[in-house]
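Below, in structure tokens: the form predicted alone, a single chain.
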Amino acid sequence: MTEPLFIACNLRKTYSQGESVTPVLQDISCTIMPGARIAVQGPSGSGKSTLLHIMAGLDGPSSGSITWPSFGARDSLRPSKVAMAFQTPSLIAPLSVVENIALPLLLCGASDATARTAALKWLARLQLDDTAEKLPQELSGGQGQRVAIARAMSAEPALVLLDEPTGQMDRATAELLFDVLLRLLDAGEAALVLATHDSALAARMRDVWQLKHGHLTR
């Protein structure tokens, strides 16, 4: 795969409330290639989450253009091409942990048995084996974040977007998670974009993008 995964040209995003207009992203142009390792940093409110949501096709720009040359139409992105783990785990409460992780695979047409096997494999990779049959409300914050990452990875997407994925983890758990995650991603061409306040994790990426007052610098 040599085509870009994502391209933004002169991207702007604003939010309106009544007569008030708040600019969030301003004149952003960027490209994500296969195998990219990108950390997006910036103060709270700088637009990091908004940018990732647009990359995932969950939100659209107010002006400018966004395309996914390698993937095609925006409505075909998830869950097999682009996957995102949010700041909060956003797990489905009535489903067990293993069922939450298996869900993207089921949506891609996998059988129940295949989806469950893959989900259990991801739980083992992230040292969460003992949580398989628990419900989301029985997890700690850090466990919930790891389960959300396992769910995002389960369909083996080509573009992985993680929004502050270690905010509720201790340092040792966060480092272990990224040891595993980077090793698995480095075995293929999947790209990783990470929004984080954690400078130590950002330093493990090949590129660091800075967002400040809605402007992106590299």
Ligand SMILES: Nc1ncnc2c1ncn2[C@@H]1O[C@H](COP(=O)(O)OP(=O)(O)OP(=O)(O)O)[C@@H](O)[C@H]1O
Contents of the next structure:
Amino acid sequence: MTEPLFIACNLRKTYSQGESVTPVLQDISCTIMPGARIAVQGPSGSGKSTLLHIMAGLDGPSSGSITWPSFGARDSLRPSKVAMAFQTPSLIAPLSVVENIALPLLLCGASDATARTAALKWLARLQLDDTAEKLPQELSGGQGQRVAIARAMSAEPALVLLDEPTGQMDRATAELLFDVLLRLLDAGEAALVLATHDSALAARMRDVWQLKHGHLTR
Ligand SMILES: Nc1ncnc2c1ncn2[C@@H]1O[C@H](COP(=O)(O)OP(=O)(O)OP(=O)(O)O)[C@@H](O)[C@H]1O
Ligand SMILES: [Mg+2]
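Hand over the structure of the form predicted in complex with this ligand; the form predicted alone is what we had up.
Expanding to the full complex; the earlier chain stays at the top.
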């Protein structure tokens, strides 16, 4: 039987600062299966990024349980099993574009040459060949987002989490990017979870989850 990639049971997340407690996620139960295509939508501040960070194992719940049945322990998830492209810029400043994309592969044990070849292939797929030797600070916002997505995908993780991946792109570039991403993902078993305000992009996913007032509806 196929095992889920991620299960959350009665997940709650609150942030506390001094006396003030902010409840963000309330009693959320959800499952991500291999091959899933899920868009998470909801107003700004509704907890989409918080939920994706928890799915990635980067943050923990305040209560409830989270497990990755087909992956195992939380500290073994990245970068080979779960990868995330963050909402805010996260490329490593002193590394070139091609080095940023190669990094997950190097961490997984690939040789320099193999990692570089794979990274260059990603740049070609996303029509970013001419940025290979640039530093992140030399990229436009939309180029930086595409490089971050290539970095998330380069080690071919089974679960890809993209947080507002196209916020700084025009529609044509965003659509083209998703044509490429979905073609590659559809050729394998990898699951995609996407937090987005872009309803046209969300409509390309099989499932759309709504987060509102801390609750998840499908
Ligand atoms: N590290 C943190 N410490 C305290 N509060 C936080 C922290 N991270 C997020 N929050 C709060 O949690 C709530 C949800 O934030 P989150 O970033 O998950 O929302 P979002 O749905 O991704 O919003 P957006 O659409 O603007 O990206 C917000 O009220 C935010 O202020
Ligand atoms: Mg967010």
